[in-house]
Structure formats: structure tokens, C-alpha cells
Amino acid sequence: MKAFSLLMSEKDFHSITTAEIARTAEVTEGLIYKYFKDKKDLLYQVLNEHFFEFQAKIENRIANEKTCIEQLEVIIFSSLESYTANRIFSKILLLEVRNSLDFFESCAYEMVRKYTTTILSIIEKGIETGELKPETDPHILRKVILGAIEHACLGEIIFGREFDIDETSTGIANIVFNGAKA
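Return the coordinates for this one chain only, taking the form predicted alone.
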């Protein structure tokens, strides 16, 4: 998994061969197939490990916040921070794996579902406690937050541009939670 991650920092996913991965890891190619179905399965395992660490970080950070808005702001910031710090994985996630039906049956996708369920739970609690409007559709608000996060950093990740996480995170949170109406 480390060898594959290293190669992904240097090359495009489709141009990496299992032979290269084996050579980089100093193992036989057959050993890879002992643990992974194919190269995509290996990718999903690498992504799963990344998502697991990210989810732990999110849970740690939101545990320190008192309100649902503060927790959601932490999730927005942490998500942008993760996309920016892990541009290779982000590019693969945003452009590659979502086009593959296999991804939606992988352990990596289960971690993505845990992340989105965390967001939904926070929103539902915010509605329940009166911090968010009672007519708020929690599923739509979750989609708005996730869509804003991904769209805000997509071009920067694809083209390797600099990205101000604080400014973007604050901007998203401000529009989502305070609105744009004058």
C-alpha cells in the first residue's frame, strides 16, 4: 500500500502497473494478488486507510465543539484541509473512483458513508435542538455542504493551484448558515 501510494504521487493511476508496485515494494507480483483482487482493490484499501484516519480526525475535532454549527464548520474546514493536503487522493476520489461502480461496494465507500452520516446526524441534532430551522431538510443541507466543499476545491486540486482553506471554509459556512440574501 505504501509503494502504491508512492507511485501515485509520481504517476497517473492508470499508468501504474502491478509489476511496478511489486518492484517498488520489493515483493513478487503474485504477493499483491494474494491480498488484493486487482489494482483497483488496492486503491480502495489505500483510500480506506486515508478515510479512516480522516474520520478519526473529524470525530476528535468535533468532540471539542458545543454547537452543531461549530461542528459543521469544523467538518467543512477539515474536509477542505484534507483535500488540499492529500491532492493525489483527492484527485483520484473526485475524478476516478466515482466513475466505477466497484467503488460503491468497497470498504472505502463505507468510510465515506460514515463521514456523510456524521454530517447528517449533526444536522438532525441541530434541527432537534432548534439551532437550525425546523423546516430544514437535513439531506439537502448535507448535499449543499458536501457539494460546496468539493466544488470549492476541485479546480485547485486538478490544476495544483494554491488554496486558502480558512477563507474558503469561512465563506462556505457563512453562506450556508447565514444565507446570501441582503
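Starting from the form predicted alone shown above, please give the structure in the form predicted in complex with the DNA.
The next block holds one chain only.
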């Protein structure tokens, strides 16, 4: 997994060969298949490992906030932070796993679901308490928030283009909560 992560920072999943992984890990190719079902399984496991830490950190932070808007701001900030701090994790999650249907049956996807479900319930609570407009569609608000986060990170992952997390985070929150219309 360490060898694979290293290679993932250099090139994309498909151009990494099993021979290369074995050579980097200083074992033989066959051994990989003692521990992993296939190459994709290795990918998912690496994703899982990173995602676990991400999940733990973010849930902790959410618990510290009171208002719905503050919680969502924490989610936006923490997601951006995690994505930029861990390029391999981001690359796998945003670019690699999605084009294979079997990911959506993996346990890693279960964690993604849990995370997005949390977001949805925060939004719903916000509408109930009157923090958010009553006509807000929770699913659409979630799509806007998640889409914005992911799109913001793509440039970084693909081109290595850096961005200011604070600035982007408050920028997204500002548009999503206050709107861009004058």
C-alpha cells in the first residue's frame, strides 16, 4: 500500500503496473495477490485508509460547532483541507474510483454515503430551525456544496495548481449562503 501510494503520486492508476508496484515494495508480483483481490482492491484499500482519518477528523470538528451554517462551513473548510493535504486520496476519490461501478458496492463507498448523509441531515436541521430558507431543497443544496468543493480541488489535483484554502472556503460559503446577486 505504501509503494502503491508513492506511485500514485507520480502517475495515474492505469499506468501503474503490478510489476512496478512489486518492484517498489521489494516483493514479487505474486505476493500482491496474497493480500489483495486485484489491483482495484489495492486502490480501494488505500482510499479506505485515508478516508477513515478524514471521517474521524471531520466528525470531531462538526461536533464542536453549534449552528447549522457553522457546521456546513466546517465541512467545506475541512474537505478542502483534507483534499489538498492528501493528493493521493483526492486523486483516487475524485478521479479514479468513480468510473468503475464496483466501487459503489465497496465498503469505501459506504463511508462516502455516511459522510454525505451527515451533510444532508445538517441541512434539514437548518431548515427546521429556521437558519436556512424554508424553500431550500436539501438535496440540491448538498449538490451545490459538494460540487463546489470537488470542483475547487480538481485544478489542484490535475495540474498541481495551488489555491488558498481559507479564501476558497469562505468564498464558497459566502456564495452558497448569501448568494451572488447584488
